[in-house]
Partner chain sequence: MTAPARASRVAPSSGTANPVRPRDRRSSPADVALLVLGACFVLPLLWLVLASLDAGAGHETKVPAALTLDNFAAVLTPGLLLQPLWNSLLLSAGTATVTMAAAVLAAYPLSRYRSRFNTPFMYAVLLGTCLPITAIMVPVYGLFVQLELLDSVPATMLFMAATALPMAIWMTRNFMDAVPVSLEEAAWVDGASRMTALRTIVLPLMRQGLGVVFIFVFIQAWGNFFVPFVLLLSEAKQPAAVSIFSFFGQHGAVAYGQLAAFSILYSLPVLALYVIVARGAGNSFAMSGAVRG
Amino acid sequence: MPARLRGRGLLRYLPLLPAVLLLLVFLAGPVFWAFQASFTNTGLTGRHARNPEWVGLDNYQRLLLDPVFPLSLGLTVLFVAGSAVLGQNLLGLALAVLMRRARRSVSALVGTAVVAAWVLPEIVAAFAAYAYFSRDGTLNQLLGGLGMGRPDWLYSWPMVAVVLANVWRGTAFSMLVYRAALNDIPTEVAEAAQVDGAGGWQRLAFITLPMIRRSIATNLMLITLQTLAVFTLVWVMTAGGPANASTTLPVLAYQEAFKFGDIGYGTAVASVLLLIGAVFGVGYIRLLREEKQ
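Please give only the structure of this chain, in the form predicted alone.
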């Protein structure tokens, strides 16, 4: 290939250079530092903050012996599966299907109400969820008015509370993704199936869902990665308690690094979380490639 043609080919990628540099500085750089710090005994204060030492795999061996780590790993899986894969994904799909069939005024009202929770700053949404699920909060006031019991949700059922709060917070994203996907389905296909005698559930199962399967895979990938990184909501509502009953991996990493001052161990937890996210991401990308082929 002549040098002039190669030069023109390289110029096509020149507009991407600022974005690549930003990714290297603000994403790849911190990730590399955190991964490197996980092999040291770096501390937040004291002698190890100034002169950290290389400890190899000691932090990862400590993870395997720490009884809190498998608990946090299980709670993270529960949190992601309950609030993202099942909660946000299914509820978002259901809302998108129902809003497509509803009147325009009803669809606009429901859409505005759902999106309002999503556009709130995360810290504001977290405090709103805390006020709703607290012992004297809105939920218990409603239950008391109906003559039902008033449990302390954040103490007795902390994971249920944070899962429901995250579903409320993030369902709007899935709803918008599925609304866009449903709008791309030709109306002639559904009408032809209806003429052939297919009912509503049959059209949904055998026509609608297969035609939007790539949108489903994309949505699952995005909300899974987003939910893996949720920290503020859990920290404000329960701070990982009581007795680590809601300590997900992001909360555990924060506690170890900034509450107990063990940066090395905290970054080891964060590195495991990063690897889990990478596995999910690669799996979904392979699924999308297979669907494309």
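In this text, the rigid core denotes the largest set of C-alpha atoms whose superposition between the two forms falls within 1.5 Å. Numbering follows the first chain given and starts at 1. This one's a predicted model, so the numbers in the text were calculated from it and none came from an experiment. Compared with the form predicted in complex with its partner chain:
- Core-superposed comparison between the two forms: the C-alpha position of residue 119 differs by less than 2 Å.
- Superposition of the core reveals a Cα shift of 2 Å or more for residue 145 between the two forms.
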Second form
Amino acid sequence: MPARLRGRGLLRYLPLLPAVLLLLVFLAGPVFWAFQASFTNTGLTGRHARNPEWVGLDNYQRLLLDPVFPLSLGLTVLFVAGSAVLGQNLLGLALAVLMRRARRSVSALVGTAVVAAWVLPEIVAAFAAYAYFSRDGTLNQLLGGLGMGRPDWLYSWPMVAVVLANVWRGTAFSMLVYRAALNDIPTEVAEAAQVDGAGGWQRLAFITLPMIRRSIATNLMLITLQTLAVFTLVWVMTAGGPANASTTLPVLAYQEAFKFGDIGYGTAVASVLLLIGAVFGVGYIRLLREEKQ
Amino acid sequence: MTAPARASRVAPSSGTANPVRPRDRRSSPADVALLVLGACFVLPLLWLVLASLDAGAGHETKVPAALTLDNFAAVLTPGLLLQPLWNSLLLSAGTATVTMAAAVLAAYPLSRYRSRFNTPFMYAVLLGTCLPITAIMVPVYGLFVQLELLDSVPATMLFMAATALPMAIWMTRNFMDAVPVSLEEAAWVDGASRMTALRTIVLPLMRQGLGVVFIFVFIQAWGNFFVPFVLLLSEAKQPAAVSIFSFFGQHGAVAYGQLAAFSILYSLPVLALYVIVARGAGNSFAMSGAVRG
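The form predicted in complex with its partner chain, contrasted with the form predicted alone above:
Once more the chain from above appears, this time first in line as the rest of the complex follows.
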């Protein structure tokens, strides 16, 4: 009887099978393959493509000695901190707060503009950003009109250009999250504070922000993960250059694997990225669990 | 009129002498701030539109000397645009269909049966949503080489479905939770099996939610550049995202107008789909399915 019950219990979960197979083969598989391949000298072509050899920690040792890796790690931190944690997060919050005070038509119009940059296919957004920041692009037209210099952003300030481009591209997500969060705050709370004489900034700092702190934490985790994985925007705008000046980790992994044909070393870089992602992913899940309890 | 009003608000002593103002008066500074921010978001897109209508387009944003549709005519050829768009459609629709089928099947036991197994499974799936996909592209390439799946459209489709699946399972289960079990019970009494009840009772009731999930996955797949860029090698199979990059990577310096026209034609379908989701289901509705879990 218990055996039959267990059998029926498992059978009931049979519909889960296609999803589990897909996830195991195409997501879990590559993750494990990555950690395993990062200990080999797998190549893109040639002898080491068919018969890779176990090289132990050689790839990781190379990571530590390679001057490009710490640079790339630093650029990734700069990219995430600048464009996600500061840029998208604060701008998204500012937009959401302003939208509650502005006229309905204005906030709908601006909301559409912000969301448009986010909904566009990433390659199109990347082309538009490339044109905007190029030497004779729109940004320099504006700066020239104001009588300022016209630097070549993509060569002289590549990180500034990709950070700003990613703020432009991704702020819509934070804006939508914060708009939903602000809508959940009962209006009586804000009104009570206003009657007590709290100014706009005080209400924001002491009432609104504490009340949406969960959304802030969740949003920070998610945009950090999204920004860690950005490849196309950087690849189209600067291709990691000039001279590695904007080589974030995804670009570095791609270059090592496909440009220099060293899959083993490329997966070692990818493994580091996966570990960083896993840390933030686990943090995000813990946040959600706390929220449920 | 507005200047003194603003000054009094900035003064720290405003305190109790600060009655609740009528909504329209305090809205104007917020309106202006929002419009300025919105303009920053529109500027890069403005180039895209103006350049597509300009025969002599470059990087700069300018009103064309003569409006022309020549750029659109130039890219509207079977080889350049229609074949890649068809490939995109095939890849995105296939991905969305596979994802939906697997997600609906998986969501049913997760939504309807109580088991200790459900919660850990859902958190494992959630961790899957956090995986930086760009980080696993190098290992996925290695895996595809070993399994001899490189340049295979079905395999690429399955991989893209697997990457979209975690989010799709979460959203689908949330939508399914909203359909009361009591409606199914009547069908069981009539002798219908669980799967028949799912097909005839549950799915029609959650079709709006399913539409949201399908369109979400479709938009993601349509805009995806990196995955087909790495996994599909022959030009005849590549979707528009990749062909636009390889064509204009080679000829872009002379044909910015065509690049812009191509980008617009390629973006229109997802913009239209997004409008359908936002109109029909509401942003917050889709976001709550996606973000809150």
